[in-house]
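We begin with a single chain expressed as structure tokens, specifically the form predicted on its own.
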Amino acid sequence: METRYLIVGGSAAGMAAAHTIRKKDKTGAITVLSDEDTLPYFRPMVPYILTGKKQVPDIALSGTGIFVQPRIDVRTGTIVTSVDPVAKILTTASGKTWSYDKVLFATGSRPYLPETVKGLDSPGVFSLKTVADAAAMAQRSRNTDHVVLLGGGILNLKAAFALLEKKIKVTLVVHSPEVLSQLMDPEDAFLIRKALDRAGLKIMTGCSADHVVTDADGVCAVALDNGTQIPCRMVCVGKGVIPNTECVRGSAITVDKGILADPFTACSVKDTFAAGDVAVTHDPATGEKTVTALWTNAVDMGICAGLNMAGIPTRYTGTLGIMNATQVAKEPFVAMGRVHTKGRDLETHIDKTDTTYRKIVFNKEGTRLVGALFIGDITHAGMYRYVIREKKPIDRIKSHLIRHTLHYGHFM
């Protein structure tokens, strides 16, 4: 009898799992339930929908990379409201029930909207996460000459540059002393800050929004906690995300911030799995529980979950709690592992020039590489990631790690 696989969530982790299952199980029935109205797409490319450089079909997952397997039934606009993991039945908002043999929860996350900031439910307030968000922002931007962004993380910086491309003035309001505070210490970000300044992005640090001011057309200003009021017609919030666990709450599935997953992506109930933004996994650099909202990690975990669901026991090697490789204002950077070192008992080595910045972090004994940050020049970053993730002995290569002379021959 063929196995019935049910996957809740149609983004990176869910679709990676679906296509991995199909590679290993040619006959099982695979159904993906997605709460979005659009077929699965590459979420990192959402800013291109805002700029108009891409249309939704241009960023579709199907038929690209690992997403090429046949006979995967994707049901869009399907919101799962509850699950009985013992009876193996899901219920959706329409009242329809789905039976399954194995289920994966890859429900992702949603933007965090601080309750302390009043008015975030006003017309003209967005978070750039989905294609629907991008389309709505593009529509609003036609009558907008100034946008205020709350939060200095990657998502908001991408939104900022999409808006700048549309010749719209952008002000970034950051409570922290500097942008990208989740990925690096303030003093680490000086090259990125210079690049942002050159690009024309106005940045206000050390302050927060108090409330959104509105008129008949929605947003008309943002009032800050320092007494300043910034006129604008749009607000974009990028203050982090919250795992989507609502559909499993009240069931026997263990939730600890996100859905708790063991090293084989399995949940607390048999034949139940979790992957992606919603899953609580472990950080190989620290051994601590962690939740991550990165596309690449979600794909890796989805592949692992798919293998386990298909009956191929596979241990997930862990999520680096901070692992991001991207480019901001034409300035490439990679941050991985433990890079926040202020006030912490860690051995740190910094090398900086006018165009590059490199920070190498060891544990306090200096016996293990636990973090690395590269800005400007990101060559060989993959080898540092390998050393951190696999907890490789460094006695013979430590000086090369520090001097950035590491090469593949050191692993032969």
Ligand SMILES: Cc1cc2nc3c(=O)[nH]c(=O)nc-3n(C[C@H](O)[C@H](O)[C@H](O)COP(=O)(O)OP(=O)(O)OC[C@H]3O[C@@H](n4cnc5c(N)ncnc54)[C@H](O)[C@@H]3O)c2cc1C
The other form holds:
Amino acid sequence: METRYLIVGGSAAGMAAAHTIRKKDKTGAITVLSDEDTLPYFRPMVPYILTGKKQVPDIALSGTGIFVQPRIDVRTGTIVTSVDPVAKILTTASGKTWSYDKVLFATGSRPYLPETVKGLDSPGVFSLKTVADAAAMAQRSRNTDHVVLLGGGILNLKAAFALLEKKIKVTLVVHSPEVLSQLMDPEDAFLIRKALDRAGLKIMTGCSADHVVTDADGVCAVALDNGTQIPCRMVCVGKGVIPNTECVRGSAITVDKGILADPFTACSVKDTFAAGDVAVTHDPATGEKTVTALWTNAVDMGICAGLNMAGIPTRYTGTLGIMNATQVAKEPFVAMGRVHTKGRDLETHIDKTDTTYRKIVFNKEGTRLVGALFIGDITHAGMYRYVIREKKPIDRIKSHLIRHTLHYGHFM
Amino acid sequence: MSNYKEIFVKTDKCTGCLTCKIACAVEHSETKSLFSAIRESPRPVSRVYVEWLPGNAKVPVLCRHCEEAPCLNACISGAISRSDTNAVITDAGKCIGCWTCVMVCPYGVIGRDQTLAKAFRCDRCPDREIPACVGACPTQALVYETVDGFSKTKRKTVSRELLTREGA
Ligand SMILES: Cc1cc2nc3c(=O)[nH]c(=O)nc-3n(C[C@H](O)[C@H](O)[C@H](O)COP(=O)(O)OP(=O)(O)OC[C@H]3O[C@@H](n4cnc5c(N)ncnc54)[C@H](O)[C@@H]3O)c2cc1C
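Would you generate the structure of this protein in the form predicted together with this ligand, following the form predicted on its own above?
Entire complex below, previous chain first.
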């Protein structure tokens, strides 16, 4: 009998699993159920849909990289509402049921909308997550000359630059003392902040939105907790994400913030698996349970789940909670592992020039590399990641790590 | 295991003359001639690197086109793919310069064109029979061979040492 594989969610984790299964199982039936109306695409490319630089077909997963296997049946517009993991049946919003032998939950995450801010359900308030969001934002932005973005994380910075490119004024309202507070200490961010200011972003730190003010056309201003109001016709919320666990709630599958996955990506009930933003896994740098929101992690975990589902037991080694590379305002940066050092008992080395900033973090004994932050020059960042991830002995390379003279030869 | 040719490094034969770097830069220039390439702007750069080790050993380093390539899994724009000759290639048209590949490559062999915001790496010179660096190497420290043709132990020390599958 051919194995029937069902995958809920057709993004990084779901599609990586589907293509991995197909590599190992040439005959099984692989079906992906996705509630989006678009065929799977590279989600991090969504800002390019907002600017109009790319069209949806340009960012399709199918046919690129690892997504090149045949016979994967993707059903778009299909919302899974519940699962009976004992009878092995999924139910969709239209009432249709799907039987399976093995199922993967790769339902990802969605933007977190803080309940304390009233009016986030008003027309003109968005979060940038899907191509549909990007299209709706592009539509609204035509009648908008000012957008207020709530949150100073990497997603909002990307949204901000996409809007700036459309010649729209943007203001970021950031609760923390500095932007990118999840990825670095405030003191680390000055080069990036300088570049953002230069690029024309207006940034207000240390304040939050209290509520959204509306009129007949939806949002017309944001009222801040310091009593001021910023007039605008559009708001974009970027305050982190929460896992999409609704479809397994009420079943025997254990949920604890996200869906709990064991080291072999399996859930608490036999033949059920979880991967990607929805899964709770562990961070090798801290040993703690963690949920992440990274494409690269979702793909790796999806591959691992795919192998396990195809009957090849494969351990997921976990993931660094912080593992971001990007470029904002022409400033490249990489943040990996433990990068928040202020007030912590860690051995930290900082090296700065006018154009670069580098922070190398060891455990307090100084015997292991646990984090690295590079701004302006990210050369050889991958070697640092390798040393952190693999917990490499550093006695012979420590001075190279600090002076940034490490190269491949040192590993030979 | 593939039957395609790969570039292997014999570290004991490298004298650090850097001929490979010049040949690589010229091959990846607009004009493909040394005399005009050095006048091009931006200046063509090599995708081969030669590192020095204490005791005066030299180590040429370049993209290994790994079997389990972390960059291939990690690319967020669909720019990296496996060619039909088993090379891992970056499509500059699709690359958005997010540097995720640079962050995950344990060899440090993915270069950055900061002006164009594109990543680049060894492409094994698809237009040539033998990659430019191999052809130019005066001491045969660089060889172009199939895996079977090259001693497996050597291959291990120069190319596969770092790789454990991500997530595995
Ligand atoms: C604008 C933007 C830029 C980003 N940039 C980067 C970056 O540069 N680097 C990086 O590492 N990460 C980036 N990310 C994060 C990255 O995209 C996510 O971590 C990744 O997409 C997670 O993949 P996933 O497969 O776990 O889930 P998701 O991508 O969230 O996909 C889950 C899918 O399942 C669907 N679904 C959910 N519930 C159901 C249901 N009940 N029935 C059917 N379908 C369902 C969802 O609609 C969605 O299509 C970015 C994200 C965004 C939004």
